[in-house]
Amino acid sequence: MAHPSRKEYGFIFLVLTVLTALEVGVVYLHIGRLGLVTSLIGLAVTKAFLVGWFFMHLKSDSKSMKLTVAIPFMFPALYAFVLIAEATWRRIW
């Protein structure tokens, strides 16, 4: 198993910094509440994936270990989607 280099860690740190800046910038755009929530959730999930893939070294783990992490990760995302959909439905009706 090859260990990540400092260059790779630095690049991922830079990407995470840019994604964080995008999250802050998205708040100031006038894209509506649904667009805001959708883009913030998408950016957060992307950042979480990058942290798991590179800093938790899932990139070089076996497929079963990747699934052990990925499958439970989907449940909070699904739960958040259901809560957002339910809150949106209540506002409409």
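Numbering follows the first chain given and starts at 1. Throughout, rigid core stands for the largest set of C-alpha atoms superposing within 1.5 Å between the two forms. Not measured: the values here are computed from a predicted model. First, how it differs from the form predicted together with the partner chain.
A movement of the C-alpha atom of Gly10 falling short of 2 angstroms is seen between the two forms when the two forms are aligned on their rigid core.
Taking the rigid core as fixed, one finds a CA shift for Leu83 of 2 Å or more between the two forms.
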Contents of the next structure:
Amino acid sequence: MAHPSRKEYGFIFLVLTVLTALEVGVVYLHIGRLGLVTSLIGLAVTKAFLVGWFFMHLKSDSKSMKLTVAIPFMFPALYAFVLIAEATWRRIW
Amino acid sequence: MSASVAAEHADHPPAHGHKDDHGHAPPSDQYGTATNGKIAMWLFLVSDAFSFGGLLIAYGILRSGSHTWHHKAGELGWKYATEPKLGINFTAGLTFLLICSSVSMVMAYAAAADKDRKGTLLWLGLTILGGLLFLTGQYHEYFGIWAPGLTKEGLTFGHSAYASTFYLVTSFHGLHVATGTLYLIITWIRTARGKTDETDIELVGLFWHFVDLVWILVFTFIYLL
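Now that the form predicted on its own has been shown, please provide the structure of the form predicted together with the partner chain.
So here's everything in the complex, that chain up top.
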């Protein structure tokens, strides 16, 4: 397996730190609810991907390993979207 | 590979196609150089992610379906004090702390890959410190150390969906941090005795990064949204 590069880890650390600061900043901007939800979820998913791809070494793992991890995660995401959208719709209407 | 393990290898090298004594299967077409332990850890982490997924989806449904989330004193049907809001700045600090301990974890792995035991022990030690500090922070948030905690400010498990989901999700994650810290301490001791190699460090690293990854999502859904 490729030798882990400390410089790469350092860069990912900086990116994660900046994204975390952005997240807190977005909350204090008091933008609209939809904008807040989409930007925060986008930032969180990006950070989670960076941790998985670089720190958990999925980047240098085989395709099968990547699929073994990625495919199951699609289902909770699908359930979350459908069920939460349905609950929201029921509240609004 | 540590001296004692190398010695073991010399006595009886792995037969063709079979695992060597350290559990390292020869590279396979499907999973490359991933050891059986690593594949098993990933399968466990995916199943554990479903546990968190279930809790977070339930939280999402309850919150998006409710007209009132934070209850205020005097509200119709609410007989308690106003529920406190969650502190964002403090938990942003905890988030940064976990990110730092994720970095020290990969540095430990890099040192182990270089067969640098002293460096591995140093970085593992810093990762353990990160875990202990996070747990201390979470204890302070719940019960208060230098200021009153949420339990004293009126956020009571069982009074509202807001309180119950908060304590359930964050304590479930806290248990994972405690387990991970214990796993790291055991790995530190085994490393000091020369009983580990980089694959052992990678395994504990996978669990620890998963704990950080879950907190990234918990921080967003529970605290920021």
